[in-house]
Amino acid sequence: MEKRLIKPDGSIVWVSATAAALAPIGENIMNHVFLVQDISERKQIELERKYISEHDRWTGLYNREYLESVLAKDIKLKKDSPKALIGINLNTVQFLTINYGFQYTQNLIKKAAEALSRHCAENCLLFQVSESVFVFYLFDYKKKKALVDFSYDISETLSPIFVTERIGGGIGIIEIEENQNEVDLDIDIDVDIDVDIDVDVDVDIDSLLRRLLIASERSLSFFGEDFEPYFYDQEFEALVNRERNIVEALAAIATDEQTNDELFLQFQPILDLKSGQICSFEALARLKTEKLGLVPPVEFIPIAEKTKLIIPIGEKVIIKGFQFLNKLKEYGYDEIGISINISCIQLLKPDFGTRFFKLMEEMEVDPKSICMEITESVFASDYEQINGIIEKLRDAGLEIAMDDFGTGYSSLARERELNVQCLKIDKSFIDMLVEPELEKAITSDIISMAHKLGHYTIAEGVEHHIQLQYLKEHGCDKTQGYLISKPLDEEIAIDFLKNYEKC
């Protein structure tokens, strides 16, 4: 055996003992010899290898590994017991690393630990599962809303020490439920699906694990700086399917392990109010898969952004939108041109001028004839950087247009110095025109001020006659919308250019 031992001085000895039984001296007595060996160096050195591998070396905290051994223990040994687990999401903490360095945030995350550690209690453990990732693992509660009380109590224990620093955090809750079914959960990709979880199984703690940061990921994007609980729930495990097989479907279409088109083009045509002529069409990334049906693009591109799968699709768009301005020119309209929209990520990525105009140069497609858009929220980001990029594709022939400019945080500020020909007003701006107090809105300002600056105008969302009839009159230059028409697959776009043109 071994055993702890404390000496009269109050020193403690670690010590190995072996009892040996000798010839008997009585009925029911025996001679013993005991064999004592003093390990107090050895066990000291187990304990602090233990100590190690249990927790984190900088804040002292329980580690991920001690976590996924008390959660395999606890959910078999606690069924009846309300289990969850709380994750704290300080992952926006590395965006200080850039400014103040690595120590900086370092010490700002061993801060956090200190204020967390005080909500320790007997029932509520803390557990730090990556750099900037807490979990406490809470059970014996009462009632759900205790793990929504508590979490309030998170947030205002952590926001004091983060509002100096305009960051916030995200706070993720998943309660462990019994009596559920496993799920295989092996899948390489970002996002995940519920794992339902059955005690009387080897349980994926790390697919649990996972489903915890999800959704406090989901709070940090939905809240911001405010440090809100998020549940995962039924409802979220759908989202998060969906989500899924929408990263599943990109994937296969940006390795060309589809074949079919379930990544295709349509194309909305874009009226000249002065000649009342079809000058080009902007062309609109579609997504159809045989699982999902049509995915509108606000769901997917996203995705597609969070995933850097942008960067593979969003060059076949672009090799898409040639295609069909060669098949215009074949029909003899090479006066009409193309608009293709351009996400932030794209145009930052090092190469992708060099590799635009090497697409240009293959597919012999007139720069000319292309506009590329660009979010306005896209200059929030890097404004000089990609104010730069953008004046060189301009320098190459190419037209460059701020798509849905009044919505961003640069409008009007900023605009003078920005490096586009032409300001597409957002949709909002326009359905204001059916409004009975027309007088007030500011559409006209902003034509005004476009055309002050030398910029031409498209208005976006154009529905209604009266729409079109206040933009004739104060001067917007282009038009798009379902008045005109809605977006069009490639053959019917080409029949409408033909039978518009006979109008």
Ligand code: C2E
The other form holds:
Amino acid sequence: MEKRLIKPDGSIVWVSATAAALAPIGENIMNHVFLVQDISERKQIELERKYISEHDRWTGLYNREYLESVLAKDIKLKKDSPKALIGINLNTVQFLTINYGFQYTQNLIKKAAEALSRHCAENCLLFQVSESVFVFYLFDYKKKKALVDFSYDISETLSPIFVTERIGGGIGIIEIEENQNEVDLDIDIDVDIDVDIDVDVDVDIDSLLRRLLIASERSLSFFGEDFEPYFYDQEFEALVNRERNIVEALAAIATDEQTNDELFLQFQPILDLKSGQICSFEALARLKTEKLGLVPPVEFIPIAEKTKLIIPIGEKVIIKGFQFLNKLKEYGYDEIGISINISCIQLLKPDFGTRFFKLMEEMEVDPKSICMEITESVFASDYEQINGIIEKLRDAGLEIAMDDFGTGYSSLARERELNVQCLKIDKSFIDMLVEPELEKAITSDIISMAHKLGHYTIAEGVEHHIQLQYLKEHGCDKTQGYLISKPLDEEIAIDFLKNYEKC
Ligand code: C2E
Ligand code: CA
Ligand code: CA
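With the form predicted alone done, generate the form predicted together with this ligand in the same format.
Below, the chain from earlier opens the complete complex, with every other chain and molecule after it.
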């Protein structure tokens, strides 16, 4: 037996006592031997080791390992009481460390830790799970709203500390539910708590913390404001899982050497209003897998960009686009070109141009048949660099179009120096042409301004005759939209060409 004793002078001594019974002397009388040992020194080391293993060295807060063991225990023992985690993710810490050094950010973290500690209570423990992530573990609270109120309190505590340092962050909230682990990985964890309880818990704490982190990240991107609480719920779970499935599908396609049918292109005809002929097709990427069904590009392209998978995926799109171009040639449509959407991330990759030209050469594609569509917003951020890159592409004979024109921020004054031949007028301006009460002059102004600056124009999203009529009258060069045709599969696109009659 180990015992903590208090001596008369108030000091503490730890003893280990061992007792042994000797042979009986008489009927009921036993002889015992007691061995009492002072183990204070060993106990001190043990307690220190326990402290170190459960606390963050710098802030003195409980660490992740301890959170895991507390959760493992409580999930088993506090079955009927509500439990939740609130994660605070200070996202800009790394940036500050790079600029001002470790000492500086460590002091800030310490300040935050001290301020947050003031929110601790009997049913509310604070942990530091990584350098820049704090987690409150709350239990026995009354309602979900209590969690939100608590998060706002934290937000109020943190904001004044960070406002001068320009540190921001997100707050994620997750309630620990019984069936939590059914959605995701099912891992059994054996945890030894203290000395004598061996608990076998069927909850994946790691994935719980991962979700909490995702919710705090989502809080940042969703609200665009610091320290706004974001609840991790079923709907969000589905969203996160879907995003992960899309990433997995894209990654599989990206690494697949063979041509993969899950990524394919559809082609939307572009009509030249002067000649009345189809002059080219825009290649639009599609993703279709058994698990996900058909995923629209507005959903998977941003994910591909975020994960940089757009680089290999974009290359597959280019190759498939070139294959279509060669097919058109086979059918004798030599004059028809193709427009390919290129993301900023692809364009900024140093070897993008070299790789593109190599593919063109290998697949015997004429640069004059190719147009690259680059969205307007790209020019706003890296104007000089992007303009330089596209100048080289243009010199090689490619055509460059500015996509979604009118929605970005590019300054009209700069339009003159811009190395693009074509402005694609965004659908929002074309939509205005069907609303009787809306100002239509802006669309004709864009057309005439583009012409003055030496660009030609394509109107996007033309769905009605009235729009087409207006565009013809105001000298728009080309149009594209459902009125002419929706994006088509390869074979159907070729049939469409065969059957197309002059407008
Ligand atoms: P975007 O480049 O502006 O492409 C035009 C979008 O408008 C296409 O949507 C097209 O199907 C749709 N559209 C065309 N005509 C009409 C119309 O008359 N009415 C309506 N309501 N919509 C029309 P989609 O195919 O869903 O593509 C969405 C966006 O995804 C594209 O917008 C483009 O930004 C991006 N995207 C598609 N393929 C690729 C790709 O291979 N690479 C990159 N980086 N982005 C791509
Ligand atoms: Ca486009
Ligand atoms: Ca567009």
